[in-house]
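Coming up is one lone chain in structure tokens, specifically the form predicted alone.
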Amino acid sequence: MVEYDVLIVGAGPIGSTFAFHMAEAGYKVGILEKKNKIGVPLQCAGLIGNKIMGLKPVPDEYIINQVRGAYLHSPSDHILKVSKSETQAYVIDRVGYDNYLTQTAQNAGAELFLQHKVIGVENSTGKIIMDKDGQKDFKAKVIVDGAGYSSPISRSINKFSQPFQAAQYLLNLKNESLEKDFVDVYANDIISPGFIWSIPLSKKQCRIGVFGHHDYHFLNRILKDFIESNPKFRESSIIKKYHGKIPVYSPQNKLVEGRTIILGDAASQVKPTTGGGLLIGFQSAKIAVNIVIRALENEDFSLLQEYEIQFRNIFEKELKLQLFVQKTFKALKNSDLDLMFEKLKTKNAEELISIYGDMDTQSLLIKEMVKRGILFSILPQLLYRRMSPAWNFF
């Protein structure tokens, strides 16, 4: 039996970050990863808000591009242009960045075990249950589940929610027709509350993808049809194809069970509006580190409950607001979306979104739109009446 202070299940960016901080603090840390390679296959659009630099800075060698704005497209291609003068997000090499984070954890003293698939945990003893006989027996005072949306540990604690499906291509365009510092987002009721995105890596290369509550084959057809019908992308070649799953945030999910805490996608700690989870995950890891250290120092594992309390105090209101945004968009038909974009254009919303918009925190913009009466004017009246108690709450 190999014993640790902390065992992290999953060597993703959030689990590796938690492992780094715990190992740096002097604790015996192990990471159990089911894959034989870190970060492969790619399952992320690789666009991260600029707040990342204050949480877990991305080294220059993993930054592919920087963007400062977006073109938002309605189904009939009414376009809102929003931008700021400074960088708002980074397009990164996620596979390289994930490996970097795992290596920093190892450099701090954490031990990494590849091809070690965990299927459960005995909460009373801290013993890890592996999927194969003959592997080492692992035990820890605290177990951290960072194994992603399909984690068997999380599923044993929480009710499983059907995730969004996502498909993405890496495209090479015939001409240098992309604006390097702008992403494109395309709305359509067939995939709502999901959307299609185009993220430039250069003037000729981009990641173009889609997510929604459909299977991968359906999304794949949507993406191919979109590329063939869009003059910008029509004459392009597909270099690589990716697909993945995006957890659906649930306020009902428990984040602590006995000696186990849940982080990142395993805890559905993702933004309902975009599916992004790195920033929330990094912040949650920092919260959890302080709580786990206190629990280990006091040998009192009931203190782990404080992690869930602090997470909810910091994030729950924003995440619930984003769930309402998601629910609103899902209720809109293409005609509603087109009309909404037209009205936003006439109300100078491009400037408002440019000032108050934030890809990670939507509450400031929503509050400003409510205060100015814009939200009421752009939504269908029946829909607004049905949802106004929620909007007014925020």
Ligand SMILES: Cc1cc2nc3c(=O)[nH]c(=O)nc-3n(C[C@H](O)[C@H](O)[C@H](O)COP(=O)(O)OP(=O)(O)OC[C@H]3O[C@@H](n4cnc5c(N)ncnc54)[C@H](O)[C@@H]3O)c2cc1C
Contents of the next structure:
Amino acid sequence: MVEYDVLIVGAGPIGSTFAFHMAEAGYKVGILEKKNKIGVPLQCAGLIGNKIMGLKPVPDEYIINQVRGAYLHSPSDHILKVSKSETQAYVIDRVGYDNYLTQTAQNAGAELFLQHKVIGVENSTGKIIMDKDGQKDFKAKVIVDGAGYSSPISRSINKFSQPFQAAQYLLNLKNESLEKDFVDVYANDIISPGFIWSIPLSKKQCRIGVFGHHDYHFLNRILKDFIESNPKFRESSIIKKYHGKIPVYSPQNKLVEGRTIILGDAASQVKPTTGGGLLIGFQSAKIAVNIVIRALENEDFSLLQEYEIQFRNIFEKELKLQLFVQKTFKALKNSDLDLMFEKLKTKNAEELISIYGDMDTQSLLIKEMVKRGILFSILPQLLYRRMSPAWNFF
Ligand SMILES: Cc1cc2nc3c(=O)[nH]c(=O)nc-3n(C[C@H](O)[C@H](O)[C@H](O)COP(=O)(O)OP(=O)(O)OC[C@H]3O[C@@H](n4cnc5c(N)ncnc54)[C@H](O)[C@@H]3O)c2cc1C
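What would the structure be for the form predicted in complex with the named molecule, rather than the form predicted alone?
Next comes the full complex, and the chain you just saw is listed first.
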């Protein structure tokens, strides 16, 4: 039996980051990863908000591009341009970055075990149940589930709601026609509350993708039709195809069970409006590190509950608001979306979104729109009446 202070299940970005901090603090840390290679296949658009630099700076070699704004397109292509003068988000090499994060954890002393698939945990003893017989027996004082959407540990504790599916291509354009510092977001009721995105890697290359509550084949067709019908992307070649699942945040999810804590996608720590899980995952890992250290120092695992309490205090209000935005978008038809974009344009909302908008936090912008009476005027009246008690809350 090999015994650790902390065992992390899954060498994804969030698990590896947690492992790094614990190893750096001097604890005996192991990471159990089911695959034989880190970070592949790519399942990410690789866009991360600029707050990352204050939290966990991304080394230059993994930054492919920087963006400072977005073009938001309605179904009939009414366009809102929102921007700031400084970088708002980084487009990263996710595969390289994941490998870097795992290597950093190993450099700090964490031991990595590839091809070690976990199927469960014995919460009373901290023993890990492995998929294959004949592998070492692992045991830890604290177990951290960072195994992503498919996590068997979280699934034994929580009920997972229907995830979003996502399809993405790496696209090479014929000409250097992309605006390198702007992403594009396309709304349409077929995929709402999901959307189509185009994230430039250069003037000629982008990651173009779609997410929604449909199966991968349907999303693939939507993406292909979109590319063929859009003059900006029509003359292009698909270099690679990717797909993946995006969990929907569930406020009911437990984040702590006995000596196990759940982090990242395994805990559905994903922003409902954008599907982004990196920043919130890193922020949650940071909260968890301090609490796990306190629990280990005091040999009192009931202290782990504080992680769930702090997570909820910091994120719950914003995440619930974003779930509500998601629900609102789902109820809008293409004609509503078009009208909404048109009205927003006339109400000078581009400026308002540019000032108060943030890809990770939407409460500030919504509060401002409610205060200025804009929200009431852009939503179809029936929908607004049905939903106004919740909107007025902000
Ligand atoms: C198409 C797509 C685009 C996205 N774009 C963005 C974006 O632009 N920005 C953003 O912030 N987020 C984005 N996301 C979400 C983001 O990729 C995830 O939130 C993030 O990867 C979560 O990290 P994680 O470490 O929690 O889980 P994961 O990255 O899923 O890592 C989990 C790890 O655990 C391992 N594992 C799984 N099960 C077991 C097991 N039983 N035993 C041992 N190991 C196991 C896996 O092999 C994997 O290495 C996107 C997601 C998709 C699908």
